[in-house]
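Heads up, the chain below is alone and in the form predicted alone; it's given as structure tokens.
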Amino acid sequence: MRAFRIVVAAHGDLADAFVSAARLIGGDIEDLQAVGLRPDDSPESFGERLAAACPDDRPLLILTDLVGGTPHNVALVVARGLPTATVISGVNLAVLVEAATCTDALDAGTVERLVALGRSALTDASSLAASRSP
């Protein structure tokens, strides 16, 4: 069982799509929520909805889509008020699935491993395929 909750915060429907795809791969995933930035949201209204998705003091991983974007910036503000929250930006499906199936504590080592996985999951597949062609 995972020792931390996960909230995916992203632009538009992307957060819901990430959560849906992770559940397609991993089945029912507990303590996983999506909060999408809507076109009519202000940073404050998005922050209120994001904070509402983080209601207690259990360890929390907030995964955001784009470094410097509104979900990222607001997640950093929300996390400042939550001593057990960690924010990783630049989420991809590999990171979300790994986090969702993680049984380790949410510590510096786990965060480092997730970030490294996110980087390694980004591959120039066309070059790989071309180098393997006869």
The other form holds:
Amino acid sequence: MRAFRIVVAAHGDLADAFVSAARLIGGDIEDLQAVGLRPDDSPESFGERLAAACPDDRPLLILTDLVGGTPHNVALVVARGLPTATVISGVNLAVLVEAATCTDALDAGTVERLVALGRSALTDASSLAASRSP
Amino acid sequence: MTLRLVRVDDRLIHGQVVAIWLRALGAKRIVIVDDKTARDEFLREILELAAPPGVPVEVHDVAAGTERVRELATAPEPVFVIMRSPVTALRMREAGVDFPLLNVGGIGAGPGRKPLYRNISASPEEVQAMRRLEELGTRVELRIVENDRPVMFASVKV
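Following the display of the form predicted alone, present the structure of the form predicted together with the partner chain.
Every chain and every other molecule in the complex is listed next, the one we just looked at coming first.
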């Protein structure tokens, strides 16, 4: 049982796609929600939907797709009003699956571990394969 | 003329601006002219962090921003100016800051706004500001990202 809620905030259909891909790998994952930025969104309209996905003061992890993008910018504004919310930006599927199956509390150590995992999940796979071939 | 682009975008600095425009323009500095953001230290910090390393971000209210942009327009460094509304662009233009082109790249739907073109909506006041800018000799283009074909505001039925 996870101790925190997860909201994925991302451009276009990517938020929904992240959630459906995570469920493809991890099965039924509860307390996982997607909020996608639509082409006609203003920061305010996106912020309203994001805030609606963060209704209570349960610990909350917001994962955004791109540092500097509108989901990231708006997530930081929404999280400012939520003392129990943490934002990690530049999410990949490895981070999302790890976070979704995490049973630890959402503390600084957990956040640090998720960020480190996300960095190590990005790799030059061709070089890696070449270095292992005989 | 080193104002590489004067843009209206209510998201200010975001994915399209950083990933596409900044690279296409070769701008070395971003100047945000917005009263609301200038008043809020936290919003200013978010925008500073949203820009890539090495590209300084300045945030000014309309009064200070007008003077700063006037000054930067004659300096050698290429500058990218972003504001939320064409009304701000008109205020700067009427204060004597000359720019031949205004790029309108993002105004979200909202109360009092009608769709203008793709993801761009505008209130009657914003439409009026764009008309007035054209009368003053500033062409107004609707273009979301650099590789889109620009559509002139004058050609769009309002």
